[in-house]
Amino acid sequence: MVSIVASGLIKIDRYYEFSEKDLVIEAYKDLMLKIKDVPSSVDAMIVSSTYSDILSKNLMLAFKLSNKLGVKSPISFRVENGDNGGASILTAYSLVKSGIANSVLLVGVDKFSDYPSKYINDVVSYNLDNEYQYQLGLTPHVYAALLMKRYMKKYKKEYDYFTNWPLKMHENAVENPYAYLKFKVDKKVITDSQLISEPLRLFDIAARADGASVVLITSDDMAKKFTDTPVKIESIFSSNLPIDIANANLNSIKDVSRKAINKISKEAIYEIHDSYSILASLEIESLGLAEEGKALDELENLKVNLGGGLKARGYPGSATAIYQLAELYLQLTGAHPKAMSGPEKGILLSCDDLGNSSYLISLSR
């Protein structure tokens, strides 16, 4: 088996005189702050970051990190996957799974902030198909858009429908000390932000912010050195399918909930990829936690994003679902400042910002 045995994460926010490094150090800090025994080295470092090449200029991150940290390590790459951190998950689990290796330091750490909103719109859009859609000019909030509205057509839907989502991530927020929007926000707030592409608002895209965060995942024999409180991560799917528009469907995210049909269940907590408040109907919708049609107007029933998700607790890129892992593992051990009482699973959803590639990663204490 392969346990999460420690975790460090820094409040994603605005770090204008921070580096990459600088970041995960803070974060590296955190995690020294919370082990038994600190690791001088481990067998792999995986960094999740997808954007480090083009904002920072920063090739060979992970050997930099591994340096940087004074961490030694035999195996450090990057993983790049859009902004679907998941597949680095799947690095660092694989690994220790195959027995290649005892100890993983997963880093997950991206940078918005050095640039304007219209030059990392247009970077992001690099995740679109290079030749029929980005070089056309498309962006990943004109899909969101489409998909909005033929949901709101297919089950007749209104915009308020949609306000469910901020107002809840934003409430969800408000106690979470790694959030970047740590505020609560009213309907009104939200029907009158920016029309950002009809009928998409500003409050219904995620805050893509500055962050990083850190977990230590080692095989059992080895977890009991770094932590009494192991959490163990049972199994991860993954799929890759293309979005469905014209019916209002995300393929793959349907794809990973079948073949997970056994680990999902109401009493777990979930983590989910809330790229945009559509996005987040559509998943909680595909896992099954909810009726077509009706995820938004459940939300007091369910355990998802409690922290805020990516919309209130902020978006830093591939960072996000290290983060995810980092707060699973924090709620399932009640480390974290806001842990709920006795939840024993835990379900991370990473997928990129439309959801054509998506991992669901089951976690148990």
Second form
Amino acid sequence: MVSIVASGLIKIDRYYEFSEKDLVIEAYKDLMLKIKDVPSSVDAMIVSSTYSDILSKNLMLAFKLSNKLGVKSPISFRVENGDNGGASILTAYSLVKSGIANSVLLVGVDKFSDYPSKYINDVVSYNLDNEYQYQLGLTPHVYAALLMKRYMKKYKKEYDYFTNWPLKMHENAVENPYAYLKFKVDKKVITDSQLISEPLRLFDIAARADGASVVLITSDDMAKKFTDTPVKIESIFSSNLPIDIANANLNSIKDVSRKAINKISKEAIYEIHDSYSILASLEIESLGLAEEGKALDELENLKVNLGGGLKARGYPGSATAIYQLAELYLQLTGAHPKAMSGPEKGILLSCDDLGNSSYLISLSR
Amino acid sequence: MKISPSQSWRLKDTLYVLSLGKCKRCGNVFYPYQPLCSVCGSMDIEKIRSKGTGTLIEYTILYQNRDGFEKQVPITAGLIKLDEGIELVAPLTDVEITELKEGVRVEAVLRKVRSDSSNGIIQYGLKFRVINDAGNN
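Shown: the form predicted on its own; wanted: the form predicted in complex with the partner chain:
Below, the chain from earlier opens the complete complex, with every other chain and molecule after it.
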């Protein structure tokens, strides 16, 4: 079995004084303060970072971080999979599961605040098909807006339906010390917010910012050395299928949910990739946690994104999934400052911003 | 240099014409063209040119800037189903918002996309417009 034995996070924010290395050091310091025995070496360091080469002109990042942190590791590499950090979790899990490594330090880091948004919009559009859509000036927001309009027609929804998501996420983020936007909003703020790509508004979009999170993953044999309360990574499911905009379907998320059907229950706590309010709605429905066309009307009955999600906790690129993993670990061990009492199972649904590629990770205490 | 001349030239099958692939084994029609069928794996692929006409399924208006496209904002974009059966998201041009409805007919037209301020390269590409004066590009 494969276990999470420690985590470290830095509050998601705009850090003009910090580089990626500085952010990771802060997250690692947080881990060192909480762990029973600080590792002097690990068998591997996996870095989940999508934009560090483009935005910070930084290659060989895993090698550099391994040396800077003073954590010797014979294996170190970065995993780039768009905004889907789930791929790096699978990589770390596989290394331990296969016996290649007994300990893996999983690092997530990305940094958006060094450039104006029009440049960031260009870079995140690299995620689109680069033979046509990227070249013609489109952005992922266009896709999310089209998906949203198709959903609204399919289920006869008005824009008001989508306001439920940012309302709930901002409410959840208020007491989360790692959250970027720790304030409540009212519906009028959302409906009056900037129109990005109609009907998509600013409050329908994940809040880009800077962040780093680290998670130490080990084999069962080694887990007790670091903690008395390990959390098991039970299984990881994955799927790659293109979205169906016309019919408002996330094929990949539906597929991965079918594969993980025995792991999904309303008793578990969930972290989902709410890059957009429409993605949140479709992901919850694809997971089977709510009827189609009704997810955002049923949020009070669901334990989803307790820390505020990408919308309010914040969205640091593919470090996002490592934040989600770390927060689930803290929730399941009762160590999260805003911990619920009693959850024994956790599910992390990680995907790219439009839901073409997905990983579902099931955890248990 | 933001625009690579060799990259622009290499993309002539997607930026200047809509070259489709048609698999001779399974019949799959796909865009962009490539010499391998992503459905059945066949390498027996015919390159065909799309008629460039299709039907609008949905549209949106993008108000947010992207580096290099500042002067084009707001950008109207649509989900289009080509007559060959392929769905693609593409920018719309020369449109009146009032004429954009599900089911309206559209056609591809060549337009300037962006220019490179440092070396003067202009990139062109296909956008779509509502068909009401077909043949007058």
